[in-house]
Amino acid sequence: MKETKNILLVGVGGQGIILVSKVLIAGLMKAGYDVKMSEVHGMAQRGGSVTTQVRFGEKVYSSIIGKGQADLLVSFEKMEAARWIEYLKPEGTVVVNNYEIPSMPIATMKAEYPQNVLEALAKEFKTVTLDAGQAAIEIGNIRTQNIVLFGALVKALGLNDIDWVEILKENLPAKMVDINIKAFQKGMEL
């Protein structure tokens, strides 16, 4: 591929943003592409914002992603996807977790969660929406839903002749691989 391949990773402090990035990297270096990262989580601990930055290809010589460059926009949850939606390209996809997780002024009733915030992307760019919380009560752990959603950022790029299985057991603590292989199968599915 010589084409650099630009994905932003987003969502809130402890949904596991991280780990799929680092997931990820491990797969695409693996494969023998050069990659590069980004990550920022400065209020992470506090549940603010979460971003990480992915680059790959033949060769790349940044790891940031300009406004209107990101070919993918995988976001853990809907209201960061607004937050974020100017950095992806008017051709690229965003991946949306149909998740909410109050912000403080939200929580303290201080203001409103947004509105119709999927039917405004869907508007605008290809989406794609599930509910990756869900589908990972489904499978038997809640906190599998970042992999789930990791799921459908490698079924959205193509990126299916890495062998992501041994990626995930190279890349986990063995008592989770089974379950996280699960909900890594079912985000391919969705």
The other form holds:
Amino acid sequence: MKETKNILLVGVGGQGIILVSKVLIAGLMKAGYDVKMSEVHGMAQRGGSVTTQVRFGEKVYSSIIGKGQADLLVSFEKMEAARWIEYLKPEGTVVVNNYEIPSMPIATMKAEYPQNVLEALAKEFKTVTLDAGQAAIEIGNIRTQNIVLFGALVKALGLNDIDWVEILKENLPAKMVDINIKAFQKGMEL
Amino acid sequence: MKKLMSGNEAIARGAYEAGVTVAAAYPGTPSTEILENMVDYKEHIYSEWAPNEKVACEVAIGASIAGSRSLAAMKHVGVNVAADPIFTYTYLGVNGGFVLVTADDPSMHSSQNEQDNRYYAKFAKMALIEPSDSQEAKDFLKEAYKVSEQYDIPVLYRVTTRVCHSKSLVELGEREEFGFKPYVKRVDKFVATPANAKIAHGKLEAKLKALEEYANSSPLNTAEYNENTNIGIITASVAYQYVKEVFGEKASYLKLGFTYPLPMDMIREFASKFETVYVVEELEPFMEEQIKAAGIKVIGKELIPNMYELNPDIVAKALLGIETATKTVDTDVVARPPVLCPGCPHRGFFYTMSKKKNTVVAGDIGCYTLGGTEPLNALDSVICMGAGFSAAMGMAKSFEVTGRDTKVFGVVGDSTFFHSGITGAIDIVYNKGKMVPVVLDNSITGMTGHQENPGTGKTLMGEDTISLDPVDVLKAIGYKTVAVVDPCDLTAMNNVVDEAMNATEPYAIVTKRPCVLIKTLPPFKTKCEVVSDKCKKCKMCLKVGCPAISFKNGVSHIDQSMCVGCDVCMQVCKFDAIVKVGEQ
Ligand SMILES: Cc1ncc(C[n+]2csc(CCOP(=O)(O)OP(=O)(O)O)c2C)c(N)n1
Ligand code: SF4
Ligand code: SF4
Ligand code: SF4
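Okay, that is the form predicted on its own; can I get the form predicted in complex with the partner chain now?
Everything in the complex follows now, all chains and molecules, and the chain you saw is the first one.
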């Protein structure tokens, strides 16, 4: 693959985005890609909006992208997808978790959670919606929500030739492996 | 072997490979993980969290004088705090090599300003090195120590958020067993009396001349020529990655890793080969100004913004006029500002202050800065670390001498208290400030990701040590009353604040409750829940600003996956609609 691919992961502090990017990169490295990733630490982690960018290809220079450059946007929270959508290429794909986390202005009723996010996304972009929270609960642990999303990410990217189950085994604590493999497979199916 | 590393991990690794034996820092985003990763090499490197950046810098300077290769690391504003020793150590020169890592934060992802610290190299007269990715962050550090020792000068090692927090593949190397340089007492070199400093300054100017020669042939400065192009780009740091991304083989590059003193001969020769020469650098025109002053024709800030961080998109737009196509969607996105965690100990104090009339709260930098956001909205100023006490003192004096009766509270966290709050607290008692200093002691350095500090009883390297209590310090300084209170007990918190407002003798408050994210604390066993039938929809509970609370189906609702049962909302509800559940 000559073209560098750009993935933007967005969500809310504490949703487990960093783990997903770690697993993703481990797989990409094993497959022999040059990889760069960039994450923002600090203030934003206190319940703010967070992003991680992953870029891979034959040779990658910049670790960050500008607007209109992501091939894939994976949003762990519904409204965050709309916040970062300008970073997606017009022909790119957005994978969005149908899961709402109200921000402080919404919680204190100064503003309302936007009602039409999914429709608005689908109108302009190739949109894959999934209920990763529900799926994770069915699997038996809400905390596997991020790996369900990871499954959907892999499916959207078409990176099926990488042995992701093996990568999950190598990067997760032993007692969390089985449930997360289930979560991953669920994400691939949804 | 190649390993995926952040720039900060790579700097720690570079210090190990370069044979560093002493490292000191004060945490600050984006620099914090440098010393956190240094601990991996604790068999070879002594590393410490100093109480502030000036101390960290002086510790590293002392180690350098004693003959170690040493390193100090800090965020950009930390260098302001550490500036005093640096400006003199450049005159004196080193024994073991000395490197000061400054981690700048273009775009202010986690900072109060975006100052460009490359100017410190010029101002204090030291060598400047700027790596552009993790591999360079490791490798250039080894060259930095050679430069420092060979030219007898401190080196400023400047990285930015995107170098620190981007991960890329790094080829590891072996440690060079530098050991130490013998220590020989040299009063003429290391005692900065005016007479010695006068001579030292002359020597320093000569060293800078020699360094410019070095820069022209430094392995850190390289030209990459591509055929059939009329465009030459002079660049440094992470901006190099962006221009490479945009221009690829359609331009030639002069990539500078050693950027002060600039390799002016090399730049002149490079520039002479092209019709158009751009200087692409993030933030200020640091290189551009010097290059233009040398009479070389280049284009820089005419096109490239001098604010915020760059990215490939901004570069393409500025230099090529390329607009990337984007699409938006038609929905109203609501802001998501950072907030105090559910159960945060700071919440009780700020909720209490939000109810007090005719008060001013001077704040400081830490998690508790978030006490100034909606709905708590209980801060009047935030400037820099330490100002929570001393700017409050100035406000109190202004109100006092101009006959206004506003009561001033000054707020700092525990780490900030040890960093630079103590001197302000002394000023307040010494100069009879009519104000109340408050230490919000959550037993950790929270904002930067939970580092130990002099109050926590542990060192960076994991050893048990003394645990300094701000209460004892304040008493020793001269505060007659130091009220200690659990900030989440709203009645007690309120009483203490009222008492402080009426106190006639020096009165200080220390709130004590650990941050809920400290990993070594036992897990929370209780939570709070809203009994929907009892909820009168009065919305008082929303005023505490806990992210676990929101209105659902017209009544208050507590997200059970987020609540840690701190009780603050329960104390606020006048209708007993919030109850405690779980093991007591
Ligand atoms: C001079 C300087 N050094 C470092 C920082 C980075 N910094 C911001 S807040 C903070 C720590 C605050 O800790 P503490 O005072 O204990 O408050 P907490 O975050 O735990 O509430 C640090 C180190 C800074 N802003 N300025
Ligand atoms: S990290 Fe700790 S101190 Fe900071 S907001 Fe969260 S609970 Fe409060
Ligand atoms: S404070 Fe009590 S009564 Fe008022 S909205 Fe909240 S839960 Fe309901
Ligand atoms: S008890 Fe109330 S204020 Fe405390 S964490 Fe739970 S919901 Fe938030």
